[in-house]
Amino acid sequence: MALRAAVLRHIRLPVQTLPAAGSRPQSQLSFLRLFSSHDDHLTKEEVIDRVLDVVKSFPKVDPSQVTPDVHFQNDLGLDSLDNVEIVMALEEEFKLEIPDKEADKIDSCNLAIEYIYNHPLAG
């Protein structure tokens, strides 16, 4: 029962509207509304300003030398614990899991911009 009053909360149903009297009706698509609760999805400028962010405020990280196109072993000298740090301080900003098959494919930013830009519930 507790699951159920869960899932039932989170769900989104079309409601269509009646037209007052004397007036045109809608167009049937006008009163449909999107199924998921995650709305507000971010603009690409959003993710790299942040993802920058969380790269710079790496402790073994020179702030200057990031770039969108930044390679965190072979521009930054990082390591593969460091990218594995990285990749968790990602995940705690966009407030999401990456999968470890994902996470391990991750080593720029630019990698990790487009992954997180096309998930749908980063946030």
Given for the second form:
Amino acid sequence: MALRAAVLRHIRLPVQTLPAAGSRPQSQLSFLRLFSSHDDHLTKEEVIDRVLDVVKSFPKVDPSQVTPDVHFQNDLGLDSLDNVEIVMALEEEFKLEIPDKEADKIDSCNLAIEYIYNHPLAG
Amino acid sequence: MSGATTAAYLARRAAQKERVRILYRRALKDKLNWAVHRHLFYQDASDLREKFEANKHVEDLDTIDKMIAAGEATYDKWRHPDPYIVPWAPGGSKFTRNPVPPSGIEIVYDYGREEND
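If the one shown is the form predicted on its own, what is the structure of the form predicted together with the partner chain?
Starting with the chain above, the whole complex follows.
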């Protein structure tokens, strides 16, 4: 009996204390699969990156001038029809359906980022 | 002739510009619906843009109104019978599929347990 306990004590691995609960919540969440379609909202940086990529890949736009604050018609020198085209490209990128009245008001990168970030179903 | 910069003139021009923008948006989406392959869509989109650009310089309000009406008639004629709509949008396949249940409703998980157990 004592021999058994001695052997077990020898073989038993030392217990490692887990890190304090709540120390790294973000990294634990990143491994969670979120199964609901309403939980995985985009982060603001992701939205900004994707919006800027779409605007930069527009043929009439100079990519070096694109910032998150830029106004399509005033700063980039685009036409109102170009504005419509950019909004359509953003709709395709984020799989959104923007109503016509709302899409008409999106005039600058700021407004586009705000709208997409606040949209619950932005892909 | 009609007061180049009166408020009514500007208001009418602004309304016309908005109609033109919405018409361009709808026509472009329609082209996307019709064009099965993407390179066809790019060609159609260029042609549509050319048509809009050709009439860009027109100044007379009545002519502009007539052109917009003609454009909208053409758009109505060429509308796709089965347009692509994003699933969760009105008209899409997932619209109101799983509505949020009304508040106050709760599911009691007692798995059929009865009180006399």
